[in-house]
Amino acid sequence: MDKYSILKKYFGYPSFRKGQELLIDSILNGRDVLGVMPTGAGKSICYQVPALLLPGITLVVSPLISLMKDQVQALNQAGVHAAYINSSLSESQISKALRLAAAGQYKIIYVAPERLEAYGFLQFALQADISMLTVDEAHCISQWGQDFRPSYLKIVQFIRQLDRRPVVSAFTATATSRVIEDIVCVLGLQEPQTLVAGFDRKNLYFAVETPKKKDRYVLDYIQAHADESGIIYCATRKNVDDLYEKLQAYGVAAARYHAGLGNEERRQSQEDFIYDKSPVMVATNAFGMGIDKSNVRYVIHYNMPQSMENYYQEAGRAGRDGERAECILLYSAQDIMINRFLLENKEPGDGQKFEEASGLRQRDEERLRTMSYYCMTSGCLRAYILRYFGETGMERCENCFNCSQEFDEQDVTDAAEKIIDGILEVRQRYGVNVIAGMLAGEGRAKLREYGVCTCQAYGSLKGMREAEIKALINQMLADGLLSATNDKYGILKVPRDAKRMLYEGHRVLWKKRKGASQPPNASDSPNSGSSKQRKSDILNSKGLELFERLRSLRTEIAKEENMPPYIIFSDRTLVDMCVKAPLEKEEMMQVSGVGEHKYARYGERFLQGIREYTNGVREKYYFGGPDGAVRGKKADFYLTPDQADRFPYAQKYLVTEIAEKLNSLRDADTTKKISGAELFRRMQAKGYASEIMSDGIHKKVVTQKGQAAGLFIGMRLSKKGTEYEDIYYNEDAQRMIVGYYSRAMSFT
């Protein structure tokens, strides 16, 4: 059996997505690998697969015993052998377990890395023919990661303990390049196989909203998608249990989870979650890194977390199955006093040195400053996160809430000059809060006191609410010019160049947001609304019924067999089933996720309930265009041979021309647009263009590559009417990116 009879065996899927093959193909032929893949790209799928082919038997290193649980469970149902091994087993089901191992029982065995140092789980590792080793959560091992956990390096002394190395496969979601360093170092990895996949999540939508009553908008939200299950993470117990008390008040079936409940407690929670008993979970970040379930449709942050890393990973946990989900992110200026105050009563690791332990806290205090950014920004979100991990090209991703809203661009310039000759006069020895407070001239004892009263630049900016002066120097931050120390008081410092840009004619542009963000609701949040309102998409009336009687039916199984609903079958793979409507086994093996043990175990059901609504008529239960294409899969930006001829070639066009012209050309019914970002990221790609920084600005070039194919600087003139330098793209340029997109051939 191949790696492609594997996977659709058991796995249901025809084909194996972006980047699995290459790691597939790296462990069968005795490589180490790196795999940093973002949420629901498919991770487990790049070691199951080999494992079920490798000789021996694959041990996977995880974290959490939840994790380990689901995972097991899933690959019980998919017909594979697996089990696990961790502290919720007693000491004889442990020896069963590792006696079935020993007799060939299992292929795959997840176990927690406090084990691997037991005597009797290395007595039987010592005598197994181990083939790979796997380490899930693999950022887990860095001290750089926002999950560090000593235990990890438990991992490299077993290896080293074993009489044959076997492969070794590391796996991730999030990690900065720092972290993707310190895996392959401190796991010994030998010249692996290293796949960065991008760390883009399209089907999730980003927001960042300032309630004033963060409660009422938390209610609000959960009634207007009621049919659906979410995460609300806050940052205190507190908050999680006040939160829960609320949503119970008024009839929301909500489960709670932190570290201060008793673990039967946690145990139901987290249990009567998975089931859908209690779709709405209220947790703190204790919750959440070992749960699989793919049908979360929202997480809501009531709090702003510590870190990027937390909050994509915690995010992450919305629309495993690829379908659209969303992630809001609750903002008050109190969020960042709670984490400063988190941070300060942080314990230090095990065995830390307090050189150690005071390099992590400045690392904290700069994660929680760039944290702090993402809220405050207005531009794009989604770009905001993929820069934080390394990914550079995107300007706009039209499913965020800032691409969303409109803005008027104010040139702040001459505001921004008055702020560096604050911080200046002070001679830089002070915070946000003083220098805002000193230019917008309050009179708090505090400023008294400190004596920035009596400076030249005090009151400078009254015309100014002190808030609107705080969001303008967090701009500047982001942008470079202003800098702060990595401390809890963050004083405030003037790059060296950051004067001298402003004299050489660099303005300084503030996006302030047109009226004032409201709660969502089902008529006017965007990409808001039931689960129904998502499918169809896809599907139309009749299909939603349809989906709605298998859904029905997939809770009725799960209760019959005490199994989660999303284990079964994944919400993607009712709607496949609502698409294709099959009506006899080889049309349901043709479903996505529907492999040949779990036919045997639930097909039947299914296409009875199918024949059942449809009474055996084939009728089409979905949106599409004329040649069959289901609407809401949509395929990716081309053009046909006659919408190519039709392109209003010009001297010269910038990129979002480009994208605007092609676009006005295509079928909008089955093709997707394509934007400006998009192309510039194309041309980054094949070495046409790149963007630098610059004395602090990020600039685009053109390439010598670029130049030969029609790239050229040019100036171009801002509303405010300031010159600046963009690419621009001659004819020749358009025409090779035309002929791209309508003949589907590779840019040389």
The other form holds:
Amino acid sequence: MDKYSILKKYFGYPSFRKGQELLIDSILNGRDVLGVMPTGAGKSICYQVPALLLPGITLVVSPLISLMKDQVQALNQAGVHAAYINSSLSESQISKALRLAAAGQYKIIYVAPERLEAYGFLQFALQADISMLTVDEAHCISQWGQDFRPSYLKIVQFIRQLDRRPVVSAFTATATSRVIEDIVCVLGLQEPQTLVAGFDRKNLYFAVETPKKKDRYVLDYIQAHADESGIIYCATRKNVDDLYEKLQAYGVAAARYHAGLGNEERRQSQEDFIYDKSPVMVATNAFGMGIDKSNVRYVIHYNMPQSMENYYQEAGRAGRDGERAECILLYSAQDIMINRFLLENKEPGDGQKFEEASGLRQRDEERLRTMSYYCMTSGCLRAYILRYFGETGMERCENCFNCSQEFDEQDVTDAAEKIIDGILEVRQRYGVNVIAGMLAGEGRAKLREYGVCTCQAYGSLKGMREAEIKALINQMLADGLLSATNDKYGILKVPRDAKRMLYEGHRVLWKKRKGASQPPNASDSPNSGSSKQRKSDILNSKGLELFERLRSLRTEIAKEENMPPYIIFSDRTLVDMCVKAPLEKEEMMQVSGVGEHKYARYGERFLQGIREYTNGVREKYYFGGPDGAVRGKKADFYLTPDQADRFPYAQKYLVTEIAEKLNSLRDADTTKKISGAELFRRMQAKGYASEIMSDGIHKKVVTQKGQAAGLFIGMRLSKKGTEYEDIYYNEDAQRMIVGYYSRAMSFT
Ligand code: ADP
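With the form predicted alone done, generate the form predicted together with adenosine-5'-diphosphate (ADP) in the same format.
What follows is the entire complex, opening with the chain shown before.
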């Protein structure tokens, strides 16, 4: 088998995504790899496909028990023999797993890093044929990452002990260059093929909102998105408990998660969420790593997180299945204070030296500041995120709250110059409160105490309100026209280039949301902004009905098998099923995400569901038109009953003529063409015709079944004028074919 057959057979996908192939080929050629790809990009396939092609075992080091369980469950569902070995198993279970592993039962084994040191495991590893060692969540090896795990350092030692060094592949979604350097260096990767994939998650919609009442906003949002699964992240345990109780009081099936709850309650909450029993999870950032739930449709941050890294990682738990999902941050000025409090009360790490601690504090302050600029910018939110992760070039994404807003643009260059002059005049010694107060000409005692009331700049922006000046300063910080020190004082500084930029005629434009007095605007509508659609939005009302049916069927199976629904089939696969509306096995196998093993387990039940819904008469279950074609893929060839009625039957046609007539009747914007060759293959597959070699040339012959159905051999003239045999289809045979593609009857 080759990599393509593996992808189709086990995972049900027709093709690899960008980048996956590069890493897979490198691994198969024995080269180490490092894949830096955002969540949902499809890292697992990059090591799971080669694992199935390599001769020996692949060990996957993974930091969390839940992550391993999920992956192994999904692999077993796909028909791959995989297991995990970690502390959730008893000693006897571990010995059994190792025995089976030694006997070659598993191609892929997930282990916690601590396991690599365990005597029993090492004994096994020294005997076993280990082809590859994969390090998942590889940023855990770096002290610069947020999730440093000292036990990850043991991986290198483990590799050294093996007789033969396996290929080492490492994957992470954390892209900062420091972390990447650490991974390569500490793990000892040998000239790794590195792939840093784009960080853009196109299916995610970003918004920053400043509702007056956050609870109300969340409740309305959840109610407007009932049936959908989402996570609400709060800054503190208390926030979680309060919101959780409110949601419960309103009858929302929510679960909660934070470090203050007992193990059992946390385990139960997580499970309820994963199994869709509680579609909403209210949690602190303790929740989420290792949560592979692919159908999270929204992530709301009730408070501003501490850094863009945190934000993108947490928000990125939405839409792992590639379907549209929303990431909404509810911002209020208080959030900065809460975060500062949390930072100040952070325990220093074990054995951390004072200098190290203060260096880290500075880094945290800087991160917090960048995060707050995200909440205040009036520019494209996606562009802001991507710039932060080092990707430049995007100006507007047209798929975030800011891009969907109308702004009044105002030239505030003069005011910006006055701000800069004021900061320079007081010799860059004060933070935003003093500077804004001074420029607005406020008479506060503090200002008098600092002596800024006698400055030339005092009151130079008297026409603006202090809050407006602060907002403009924030925008200048976000745009790099000002900077601030990385401490709790946030002293404003004027970067060297700023003054020059202004002298060179750089204009400062202040974009205010229409009708707003200061950005960002308060908005209480949870549904605002969302202009782009979900994949399931390509389904028309009948399609949605079918989708719901298939979803209930999935829930039913999930309950029977005690399995998270998304492991059975993803939402995306269900949508594709509605678009293709398969009525027999061959067609079902064309649905993205339906591999052989999954078909064998569930295919017939889903086919049955579709047959019942459609009554065997295939209709169009999605919106047509060029728009639909852009958003969704074209459906495989079929005709509506109306179109089929217009088929120009004749005494005899060649298969290519039938294909041509069929194609001219279809809706070309939404439906793929069918070729004569494809039609003939189907006739062959169903036993109406076959091809034989005779005197060194291919010859088509009609079977007995074919003759009965109206296929016959006739003579044709080639371009050169010689006669040869071909198959013709009489009117009965034509009706059979048209009937198949419109009413989806089978050829029997
Ligand atoms: P990551 O680990 O990078 O966050 P996953 O490995 O969980 O991402 O993959 C995200 C989703 O994309 C999964 O549902 C996975 O099955 C799907 N996927 C991965 N590769 C492909 C592919 N080549 N074609 C279609 N879907 C894919």
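Residue numbers count along the first chain shown, from 1. All values reported here derive from a predicted model rather than from experimental measurement. Here, rigid core means the biggest group of C-alpha atoms that superpose within 1.5 Å across both forms.
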Core aligned, does the CA of residue 709 move at least 2 Å between these two forms?
yes
Rigid-core frame, C-alpha of residue 546, shift of 2 angstroms or more between these two forms:
no
So with the core overlaid, does the Cα of residue 602 end up 2 Å or more away between these two forms?
no
